[in-house]
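The chain that follows stands alone, in the form predicted on its own, written as structure tokens.
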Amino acid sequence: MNLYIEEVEPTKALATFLADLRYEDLPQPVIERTKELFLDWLASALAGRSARPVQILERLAAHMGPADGPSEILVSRRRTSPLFAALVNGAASHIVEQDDVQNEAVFHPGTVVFPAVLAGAQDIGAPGRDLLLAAVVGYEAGVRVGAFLGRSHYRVFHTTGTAGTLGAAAGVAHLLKADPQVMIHALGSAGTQAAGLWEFLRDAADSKQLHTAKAAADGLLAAYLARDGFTGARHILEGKQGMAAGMSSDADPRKLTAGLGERWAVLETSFKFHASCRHTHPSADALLQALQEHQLTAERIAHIRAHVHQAAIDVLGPVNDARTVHQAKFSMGFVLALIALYQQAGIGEFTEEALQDPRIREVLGRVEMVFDPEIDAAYPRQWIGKVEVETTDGEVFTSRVDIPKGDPGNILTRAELEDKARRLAAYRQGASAEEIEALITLAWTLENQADIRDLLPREELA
């Protein structure tokens, strides 16, 4: 495979090499760490089942979708047609915050790729080995776009929903054979739809899920007009009236190409440990660290101070008195309020009594963000975790994690990932027992599967 250099249009290279790659060139890690993105995602999207944003979803497929189709809507088991499909399950799988994240790019790759990839695959009968390939292609996409955007995109927008439409698209246009031109007509499609503003943080407002649904369909959207002969914007990243202009003062189009077949995307994502937002688990890590090694309990804690990075501040900072379960998973105080009454912060830790709990609402009151310009300038790429825990008797400690728990480096084993597929599934009834066990099997045997249209049965859950 040839590797694609920066003196090339950055677009142009970029929807070559997503065009061009093929199964075999793909290294046996990343094959092995798709497979386990997926299964990730796919309990994320289980666990998603019964939320009200996600009902709300489903009666709109309902309402003005197919009432059958080739693809699944994972949480209700209905078919509908691969746009709607994309739709739910991209809102699905990102409800509990335990989808996968990429450091670099501050941004969910997973929630977006895997219900495109997965829709079009269903739609096309493609067999498990092109729905892998599809990710990979998606992932690195997504990823690029999202490191290329820089920090100045993340302050206002959110990057899952914008990087992430393009990701999409590229994952299912590889799926329906585009060449390079057409991948790059798809990537133009999907870079003038893409959106997301953070806004939402405030209100406690549904509209995250929201960003992550259109990312994923109207990602499928632009792959299926491209594959018809439908133009879109050959300079959609660097033109001068594309993405970067209007939504970054620091973009880097070297980051879309730079590493394209040596550095692979799947490989330099991370698997979230805590069921919250990504900017609380190095804080959380740390202070869990602290607990273990200084025997601390929470009625000894009189204050904890989290060194963060400036981006953590911008999204968690407008979070100040949580009153929903999604607005508490972007609180630093609440996610660290569960770690040291319960030394974790799970799915099972959130929920509507917490909200109302006096001891994690006057341990919250104990803790505060400070800016560490440390720990800002290593960010994004690494994500440090310093707490300093202050006790009643007046003692200080400082407690550091250099890689939190789910990182490359400090990796979820597959025993980890099958035992979180399993809570997942879990909550909410997702799935039963048998079926859960039935998709971790076919998640480590997915390249071997001859067709994915059937990953579950068909009747409603009880």
Given for the second form:
There are 2 protein chains.
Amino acid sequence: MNLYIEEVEPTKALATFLADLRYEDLPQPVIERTKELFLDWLASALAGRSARPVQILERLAAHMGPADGPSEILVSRRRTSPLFAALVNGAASHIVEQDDVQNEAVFHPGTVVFPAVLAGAQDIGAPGRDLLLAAVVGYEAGVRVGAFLGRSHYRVFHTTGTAGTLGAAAGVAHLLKADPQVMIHALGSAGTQAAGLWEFLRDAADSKQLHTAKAAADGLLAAYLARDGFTGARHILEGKQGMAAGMSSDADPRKLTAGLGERWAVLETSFKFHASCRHTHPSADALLQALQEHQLTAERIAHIRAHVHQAAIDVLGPVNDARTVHQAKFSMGFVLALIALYQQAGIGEFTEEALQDPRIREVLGRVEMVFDPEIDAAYPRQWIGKVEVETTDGEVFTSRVDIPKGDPGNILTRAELEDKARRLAAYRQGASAEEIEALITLAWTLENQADIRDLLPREELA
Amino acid sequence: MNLYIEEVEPTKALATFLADLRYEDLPQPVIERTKELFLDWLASALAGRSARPVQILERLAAHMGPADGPSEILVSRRRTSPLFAALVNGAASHIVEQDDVQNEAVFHPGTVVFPAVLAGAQDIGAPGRDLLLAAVVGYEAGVRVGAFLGRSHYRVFHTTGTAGTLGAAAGVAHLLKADPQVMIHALGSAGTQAAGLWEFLRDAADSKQLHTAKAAADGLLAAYLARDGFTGARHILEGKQGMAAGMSSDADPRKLTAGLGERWAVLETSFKFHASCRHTHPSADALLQALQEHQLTAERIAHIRAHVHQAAIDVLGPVNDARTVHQAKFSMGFVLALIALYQQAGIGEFTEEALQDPRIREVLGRVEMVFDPEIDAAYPRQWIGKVEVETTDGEVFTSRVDIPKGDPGNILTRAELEDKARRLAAYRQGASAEEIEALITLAWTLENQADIRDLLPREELA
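Having seen the form predicted on its own, I'd like the form predicted together with a further copy of the same chain now, please.
Shown next: the complete complex, the earlier chain at its head.
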């Protein structure tokens, strides 16, 4: 790495690394983790199958896109052009809130990178190895751009939508054999399309699915345009009228290049254990620990005080009274009530029935969220969970978890990942038992797959 | 108009007006002006036919979109789905820099609104009258959002890309018979996709075409999604995590609703006379006046001092040495040199040959741009042109133009508009003489056209 370029032209330094990365450069743990992330993403996409916003986007794809093509829409099993496959799969894989997350960037890489690189790989008939490498590139780009844009960006912008566009673009550009210059153009065209505002949270609107769908599709579009000679700004990230200038007040260019080739974004990405917004997980883990250590039941709990970082208050704050399943996943009260009552908050717990359950309503009324300076200072590098539980007989227990379940250092085992994938595939019949077993096998052998053009049978699931 | 709603929920007030607007509500001058804007846009789109970025986007449309459909791609004469017709026509109609502009918002409404509403109207088989009304709605939404976002927004963001997405969405949503609630959702989904950064100017990259293409296509996409029940944020403009919060520091919500139904955005839109960036026009007009009044020739000019507003320096500043035709249109020196030498800066003057012309190079070296507080204070409501010309024999002439040619108050006549359309259509053979005459006739009778599905013959132009 040329240190001068790194400092003066961080976009160029990053693009050069991304374009030049070869499969032989990847350490074995990077390869293995990427396969795990691929399976985890696939299962999340299947679980999003019957969600209303996903179905509306699938209808749009049918109206606006070609009726056949090389790329799979996993939820409908139709084939279409890569743009629309990326669009619909991007929408589908984020809706059950079980897809991966990178803590420092507060960014969900899988749901934007995999839809794009899978659609592109299927378009050009690339083997599993190239898909895997493209995913590594996409994660690296997206996570670094997200970290670069910083906390000020995340306060208003949905980083998965914005940084995600560049992650998708970088991965697809690598598949399309971009040299460093073409990679810069792909990032330039992606950055100037990057969008996504948190305002929708207040109304529980469908925009979250639009953000992931469009990040995947727009990033893919940027990469194809760059391949054909369409140019983009050379300093889209750090330039005077670039992304940081317009959308951040604490951007740190060092995040774009520090430790390139030594640290790997895929190894710093967390799997989700609970089926809720990531900001609820540390508190959920801490509460679970308190329940187990002190043999508490929901009936004995008089009050729960969840200590959180500011971003948790920003994101979860507007949701005071969950009226939809999606809102429930963004309600700290709802999530902690599920943990208190059932010791889990998985995809099976977030149901329409649960929304009406008076027991849950009662417990969630005992939950309070408080800002904690120590937790906030550690965030987003570390997501600390701390809860104070007051019992009906006046005892107070404090429970703390330094690494939430699913984070690097407390990762899910392959058996746990397979189990999660099976549950996600079974949810609203996203795939049959045989199909998910085949996908699990495919994921664990991804680098040896010569052809990944038919992950699922063509016909519509009964 | 409910004054309470207007203040507390400006997005709702604007959306209600837009959704409820009927053809019968339009004053005759609004109808007539919209037909003029339509012709002016059509001709600009035809002139963009052979530009490289447009052709790359057309190739993308062929790869990603359907091979046939209801909507026309004007530059290739192919038919496809409305999304890709909006995309390619949006790219084509801005590249020769001859399309319309609204001064206060510093926003080019035609190039983002017409591609979207034409594609949508052709999709549903709407008559000319509905197209016209949808365009009025789109201009109203885009111009008001652009003015709302203000000058701080324009410093980093390309308002035509951002506000343009909402203009396109509003127009198409009206075509698709959105009620006020659906209109709010369309604006919400459009606003959360809104993007476009000026950073590309520094490198003369192709992003400007991407911005107009994507604004038209993304806005159209938002409208179709809203029709099918996809929801968006209710306060996407003024909300705490909405567009203004993320992308402006001087947003003024009154701009969204003041004088709705009394002032009309189409009547406040300017036609372009010179084929360059709008920020060069006031100075070009003032120089032209100086040449005529004082019978000056380029040889006698020793120095030209162009007095400008800050945004002119921001946008034109980075271009010091025009290397491409597109950059030349953003170079104050180049534009004023053309005026000094040829008394015009039309589409025929911006050529590859001109870039190499030593006479132009010599004159542009005598041009200086200076910030003028009075002009800046009047901007963007008024675009004042003022130049000081120093002659080789030491005379100094100051020339001032308060309303540049093409602005409301100094508008182009229908004969001038027809002449401009003919020249644009002839440029690189965008359309034949017979075809542009037919389009002129169609534009002047737009409100009586029952079918606008075939503006141009299907076959590729020889």
